[in-house]
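Just the one chain here, laid out as structure tokens, in the form predicted on its own.
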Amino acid sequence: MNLNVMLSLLVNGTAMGMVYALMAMGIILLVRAIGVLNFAQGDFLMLGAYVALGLLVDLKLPLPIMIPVALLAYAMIGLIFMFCIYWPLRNAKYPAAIVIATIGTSIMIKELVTIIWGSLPRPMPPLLENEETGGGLLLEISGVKLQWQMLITMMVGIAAIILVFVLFEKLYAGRMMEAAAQDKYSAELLGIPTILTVAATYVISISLASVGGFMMAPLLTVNVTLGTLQLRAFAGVIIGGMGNIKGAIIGSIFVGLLESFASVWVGAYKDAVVFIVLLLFLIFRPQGLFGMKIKDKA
């Protein structure tokens, strides 16, 4: 494997694994902030695709327009998904009544971009298009051609890290969400609005998956399967370490570049080594690289 290949291998990688990360990302807030496992994430993945599909082919909006409501378009998605699916379900008595609601989400997205869109896959143009070729424009550094897509896409997924990162590390907002996750009962009776908190972890949360899916439909043709890249997500949760935000991306990353890499190893078969790394993880580290080893009680 020469240089060239080797460097394109590792932006391809690394900018899937940003997506992934993106996603992993808003997986664990919601399991810290509220014990929910979204088995939807990747559907919102598939559905912020095809809402900038349908903004920027369908409407035919200038990206600097496009954008904006697009972010607004996936906040609002977030809020509807929390109102419907986990507000009237909070107090159920069967404790795994909203992971199941998540499920029949993920169904319902599907049919209702199915009923929108159509059932057949729809390309979208890249962010930076070649005039002359009408491909996605390449940066060309020494001989080694990269996409632009793929550079913008890490670039976006290191803001977004950054950006979550700030918030719960340096913003008093992002304490209160803290605090609301770990009792709310305390942090009711200290005056924080909890259900301001859990509508902005559920905000936070879809549109971190939203936007994954807004850089990775140039990549790949816009379509339902889309949602599958969520089981990649799950394995970098897993391998990251569960529950650690910080494991989550380093995991998800490590998930982008093996497939990456396997690619060319064994072709096709990429898939199978990432979930081959999985089980060993689960069989000989199942606490992940960055969780903890939780003893048994006596």
Second form
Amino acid sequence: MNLNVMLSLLVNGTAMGMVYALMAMGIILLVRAIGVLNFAQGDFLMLGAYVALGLLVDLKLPLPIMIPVALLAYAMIGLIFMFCIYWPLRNAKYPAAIVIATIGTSIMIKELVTIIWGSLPRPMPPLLENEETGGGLLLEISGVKLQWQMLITMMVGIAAIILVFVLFEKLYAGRMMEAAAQDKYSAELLGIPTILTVAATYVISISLASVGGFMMAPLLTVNVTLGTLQLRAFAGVIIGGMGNIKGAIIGSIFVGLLESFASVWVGAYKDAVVFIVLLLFLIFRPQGLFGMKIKDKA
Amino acid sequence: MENTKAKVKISTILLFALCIAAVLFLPGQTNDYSMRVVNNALIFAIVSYGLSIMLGMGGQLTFGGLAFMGGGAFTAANLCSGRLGFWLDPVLAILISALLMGVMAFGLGLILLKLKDTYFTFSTIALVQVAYTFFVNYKPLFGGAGGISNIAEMKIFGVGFGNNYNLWFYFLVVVLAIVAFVVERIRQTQLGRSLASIRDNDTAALTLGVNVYRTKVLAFAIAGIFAGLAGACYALQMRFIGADMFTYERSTLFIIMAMVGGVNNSFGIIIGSLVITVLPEVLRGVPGIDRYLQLSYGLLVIVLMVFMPMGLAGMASALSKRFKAFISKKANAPVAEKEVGVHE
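Would you mind generating the form predicted together with its partner chain now that we have the form predicted on its own?
Now the complete complex, all chains and molecules, led by this one.
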């Protein structure tokens, strides 16, 4: 394997890992705050990609307008999800019920998207286009060609990670959310409006996944099967250590890199490699790379 | 108390009568295609019974049934298609597949059930993914993307089934009845009670002397046997088996079937499988509905989880309890209303 291939695999894997990390962060936030394991996270990624496609290609909005509109739409989707699924089920006696409800949501999103946009996969133009060829703009560093879209994905991923960390480590709002996540009852006694923190958690979680979808839409075609990527995010969450955002990010990037390199080593078996590694982690180190801060609630 | 017991028995007898009527009259009414759809529903119900044991009795959410169903299907396909250089008797092949999957589930359960709730669920998802990847890619055993065709026809005591799906229907009804009977037996034996105690509170179960780990492994192995059995029947009925049957999306289907019908109710499982498998086929031709069918079916799952987490069967039993309370209120002194338990 020469250096050239190695570098492009590295960038490819990290970019995909960033997308998984965006999803994984959302999963962790929901598990920590509400104890909901969201099996529709990947479908929100898919929906995010479709919303971006609709705004950018179907409505032909220019980027500076399109980005805030898309973010607003993602936040709205998060709120709708919260009020339709979490709210009626928050006192459910049967813990599996809410998980099944998210599986139902996953089916619904897939079908809604098919009804609105059709079932054919659709290409999405990259954010930076090469005006001569019409393809994605390439960055050339001493003979190694890298896609700008991947670099942008990595940058957006890093920016989102920094924002989440600033929120939870530095801001009062983040501390409120953290407190409500750890002990809802005492948080309410302290006067923290837990409904707002729950809503904020949902908005952040769904937006993160959707932004991931927006970023990766030009790299893959936009289609309904994008939802299955959530399994990679699950793998990242477990490998990193459940209940730990830092672990989830590193675990997801590890999964992205593993997948990227495995596609060269074993070809079609790359999925098996990722999930065998996941099984090995579950068997030999179920607490993941970074252990866990808070007890598993899901 | 005696009174309610008798009533339950009457409703059970009624359901049985309904089933027997369906068994007697259904095969004459429909064409081959519809019959095959119904048969598939019965096969899926067998897999869902495994989930009924794991999730309904034991409270362990597993996606793994499909992996074992695939294992059973490909085992039977290999034994009955001459790929290994011999043709085995189909019935023997079904038994071997079920047993093999039981052993595999037992072995994997020994490893995976060391994990607790969510981690175990994730491990079964990983299992499904790994199995699917191998089914698609590993040609020598699973035929690769083309699958395995030329599976021999089903034969019992020299009677060939050929493409007679009515015969298959009777066969599957018998198999399903045996499986349902086994599940009902398990519910009333030590294993079932241990599982229920684990579901309700595993720490308490442990302190009461229940061997939590062993009980879960046994339940997983039984679920594996059911899945293997169903897979073998599926392969032999279709006489072709391909990997695209065994994707992760499919595995969520079994969970939905079990939950829609009622995960803790043996009739509910059959009803759930029939609703989820047959209803889309029935409504497919109706213009205007078929487009929104899948959508409404996702909606149905959510609404059921919100209002009736015990599925259609749970809804029926809650309604009948209310009805009984209403009747007895009218008849004599008010009876203390029993709360409708979530797990019953």
